[in-house]
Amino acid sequence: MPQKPLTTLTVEKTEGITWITFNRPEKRNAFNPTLIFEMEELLLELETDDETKVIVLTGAGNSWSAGMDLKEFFREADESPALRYRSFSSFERWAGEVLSMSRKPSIAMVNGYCFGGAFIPLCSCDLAIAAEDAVFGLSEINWGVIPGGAVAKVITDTMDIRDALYYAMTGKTFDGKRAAELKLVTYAVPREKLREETILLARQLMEKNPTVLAFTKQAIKTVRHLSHSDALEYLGAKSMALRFADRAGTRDEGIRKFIDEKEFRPGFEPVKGKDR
């Protein structure tokens, strides 16, 4: 865990799930420089934390996050180029690179408002479950700017281009049900079932071999932007690397159960390594 006490986040660890809560409810959990720096340090710590099997991101109060704190991130940082640069760089690292390619699977549990810059960590999470009445919006057009940072990039990587254009150009909001239809989130559930469904999904992920799970997510995310030939080359190398990285011997165990013992039924039960 980070050396300094967290002031904008709360962390709870229960049965392999590390719950990270954006904790600025009076600001609808908007990302200020302090939260940004704390998130980067925390996520890097969790990469090698044996207790953390799955990471869940959620928000305190009625919001997941309203995006960037306009006062602290922009106006106040305008007077300090060094703080502005550090904040922007740190946000791009944890909300984009670290979270997206982490060896730990991540779930965004969207409990309320999700606007602007919050779309970046939302899209970087591997999976997302939203309350049906959560509210999403790309409202930048309404106050004279374009979706900032990498927002325009992540929404066009995640949503259909027509839908991304519609919501970015009109500034209209949409609910969790619509977010699921747009494939912005994996699925939506009634608010009262949100935590329960998130736990069920996290437990499904924890049934898998963690090394195979990490390599799988990294492979799928990487090949999306490669040519067919480059993807084949990458996947061949990634598969070979997995055989060396997976000390549990999951591949050999799966083949043994499927071919020799005829125990394994693909699609019904996960393969488990010898040390699990």
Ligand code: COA
The other form holds:
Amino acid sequence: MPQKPLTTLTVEKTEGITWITFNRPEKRNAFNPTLIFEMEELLLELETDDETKVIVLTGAGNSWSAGMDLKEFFREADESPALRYRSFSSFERWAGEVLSMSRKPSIAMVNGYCFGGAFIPLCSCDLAIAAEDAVFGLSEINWGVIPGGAVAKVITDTMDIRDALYYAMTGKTFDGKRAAELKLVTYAVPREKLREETILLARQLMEKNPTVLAFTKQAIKTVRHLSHSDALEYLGAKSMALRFADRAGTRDEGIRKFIDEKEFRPGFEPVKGKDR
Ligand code: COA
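To complete the pair, please output the form predicted together with the named molecule; the form predicted on its own was given just before.
All chains and molecules follow, beginning with the one already shown.
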């Protein structure tokens, strides 16, 4: 855990899941510099924490996060180039790179308001489950700013261009059900089932070999920005790297159980269960 006590986050570890809660409910969990710095330190710490098998990001109160703190991140930082630079670059690091490519799988559990800059960690999480009545908005247009700081990039990477333009240009809000239709979140569930469904999904991830899981997510995210031939080169090298990194030998073990022992038939899995 980070050296200093956390003031804007709470962390709870249960059965392999590390629940990180943005904890500024009185400010609807807006990202101020303190929260930004605490998140970066915490995520770096969790990267090598054996107790953490899955990371869940959620928010205290009625909000996931109201986005960048308009007072502390925008107005006050306007007066302090050093604070602006440090908080902006820290945010881009953890909410973009670190979270997105982390060896730990992540789930955004969107319990309420999700605006503007909050779309960056939302899109960086590998999976996202929203309450059906959560409220999303690309509200930058209402503040006279563009969806900057990578927001425009992550929404066009995640959503269809027509939808990204529509919601960014109108600033209209939409609910969790619509977010699932837009594939901004993986799926939406009734609010009372949000935590239960998140645990269910986390457990499914924990059944997989963690190294293979990390390599899988990293491969999928990386190839999106590569040409076809570069992707083939990269995937070939990544596959070889996994043979060395996976100490459990999951590949050989799976083939042995299927071919020799005939006790493992993953092809039957989809008909055994629903998609969630
Ligand atoms: N930055 C800074 N403070 C914020 C904030 C933000 N992004 N979002 C909410 N707050 C603060 C409010 O200023 C208020 O503080 P105060 O009690 O000191 O006056 C407090 O959080 C509660 O906000 P309030 O608007 O009263 O809560 P609500 O539950 O009625 O509405 C929202 C919640 C999220 C719908 C509303 O606060 C809102 O629209 N926030 C702006 C969201 C946004 O556009 N973010 C993108 C920024 S680029």
